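In structure tokens, one chain follows: the form predicted alone.
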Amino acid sequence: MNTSRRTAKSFAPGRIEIIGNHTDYNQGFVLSCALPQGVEAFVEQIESDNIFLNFTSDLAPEEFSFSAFTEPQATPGAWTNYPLGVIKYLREEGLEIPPCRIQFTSNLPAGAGLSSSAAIEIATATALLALSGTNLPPMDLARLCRRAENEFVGVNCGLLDQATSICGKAGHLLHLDFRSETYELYPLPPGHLFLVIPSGMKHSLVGGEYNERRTQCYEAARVLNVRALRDATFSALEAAADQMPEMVFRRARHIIGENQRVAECVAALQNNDMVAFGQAMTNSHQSSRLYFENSTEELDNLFEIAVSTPGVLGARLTGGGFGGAVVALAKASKASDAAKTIATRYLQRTGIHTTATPYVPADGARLLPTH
């Protein structure tokens, strides 16, 4: 590729966890789709001695301009945290970055838990790649995001979200292993879709509940001599139970839990069986709910709507939790009607306004033309 581009336009998805709560940071599984939706970044060398970056977004009405005299420092609660990390680590990595203006544009709804955060990250990363003519191979990349998002952001996820949005396939789920970090991908049977359903409640992971939640499980970890919880058994998490807080064993418990459920999901996939597909699901949600304590009374009030509307095979929060999104599986058939059912019955109940979105699985993140 030409190293003297001056402009590089990307593409990056936001994605949907369809089952795997919190497994990927227990070194755990997940199954997860890329979204047709997602973010957009131009990016367009300039002729500057005071500006290293430009960011302007339709995220937010404000321009933001970083000296190139100093070290851009994150700011807590700004969305420009995010591809300032991953500009922080290309460099760090070599990458020669030229003053820029980079202008993101996304259609992904904001706080919905459908992983803006990482699509912008994505977004960034591939269009800078391409502006310098360099390559990193898809879970390199996705590490470098994640290393963002963990050490200058200040999120301790997982590389679920990252890995999803570049390795994404249309009509395809991805397995991913996070200890190995490796996928599969498996086709979803024709006539079923999910429907994505925002709580109308903001989902945000800056602050304390998910950090938390993690501590929490590597403590479980450490009470039960494992490597990580994906090693873990329901059996040896009984008998070590006095050996921990009540909270430990019931967020270890979940992960365990989870665990086998994206094992039973994929066996589904392989029987065609999504009737047991969606019971799997509509099972973790209530282990989040019970176990995790990452459900809000809204999300437990969409999910019993969607679980309860013809069409509608199953139905769990997606994400971190803490509010944001549920996810259904439904047939393809029955999903435009029991997405108006579910918007309904859910603005009756609580007088939020929602919209069930139907989605079918879409392709990672991508390069696009510039003109």
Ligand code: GLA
Given for the second form:
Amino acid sequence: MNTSRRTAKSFAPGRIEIIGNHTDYNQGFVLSCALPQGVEAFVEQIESDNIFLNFTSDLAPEEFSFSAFTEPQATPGAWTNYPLGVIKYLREEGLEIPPCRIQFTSNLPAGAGLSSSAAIEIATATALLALSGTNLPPMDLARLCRRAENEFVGVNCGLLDQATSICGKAGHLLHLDFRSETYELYPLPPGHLFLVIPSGMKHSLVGGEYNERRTQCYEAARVLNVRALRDATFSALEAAADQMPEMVFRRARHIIGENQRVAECVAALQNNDMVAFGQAMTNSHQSSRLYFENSTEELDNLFEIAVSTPGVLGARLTGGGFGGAVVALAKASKASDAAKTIATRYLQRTGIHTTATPYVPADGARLLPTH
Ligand code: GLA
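Now that we've seen the form predicted alone, could you pull up the form predicted together with ligand GLA?
Below: every chain and molecule of the assembly, starting with the one above.
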């Protein structure tokens, strides 16, 4: 931050959920990483009565303003709700936010399930904290931004997206524990990378399915008499099968299996066994499709194509589901051919154009120089 000019600039990345699907709000485990792409927020204190939010984008360049002396109000469906919610809760933490202009730019595809919304939240918070010369511990910042999403935007998401956007580390996977809200880092073994392949069908968490799944998971935990599904076992679930609707049983089955598969992947990282890692990812997709029912026809097509492409060790839908993207683990030496093959076969099969983009894990949110 430059104190004389009162400006600050931040960058917050999108994320890939590598494995651990809908486990975060069940106090379970996830492996994730940050992307090199994300959202930049440049904030500048101005002589005005207003706070201006600008979003530079080819699709929807937009400006929004509101009085800096009033409480922000949500507008249903507007992207501005993400920064506004953050402003509201930063103020509740005692931060004074002066009249300013916040300019956002993003090179992250929206609706691809890569958490563009969390990136906007974290970029906003990081820049505004820097403007006032304040700091928050990383997980407190993640929780504040999740609160903006839960209470201001109205999506009951867990902490995965915000925590990963802040804590990501280049070359590493985050093993997140959503009970203790802590994480450990594991290096991604050399010679591997992740392909992210959008299905072309936008994913929107503002839809009701996400919150519905969450309610079903809590219902299962209640019947099983555990604090959260993290504490449930397959045998307890089987024993209680006739006490819950069949659909609730299947949702719980997915979550219990996902937590086990995250543990399998951590063991695979420790043993440098990326074939086992890939197999767990593939099993995760099958479980999403059959038990959690958050896949789509397009995601299933993309998954099938990816796992039958040479050089791919496993694949699964990533993020909330109901659209969005597939993530595949690939051998780096074969990734470029695999990327082309997957896009060509997907176009042939569905008529939808896509691009498989290779990623290695990148660093989390940070401040950038303002000049
Ligand atoms: C979305 C939510 C996360 C998490 C994933 C599913 O990305 O924002 O909190 O629940 O879906 O794992």
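Just so you know, these numbers come straight off a predicted model, no measurement behind them. Just so we're on the same page, rigid core means the largest C-alpha set that superposes within 1.5 Å between forms. Residue numbers count along the first chain shown, from 1.
The two forms, fitted on the rigid core, differ between these two forms by less than 2 Å at the CA of S333.
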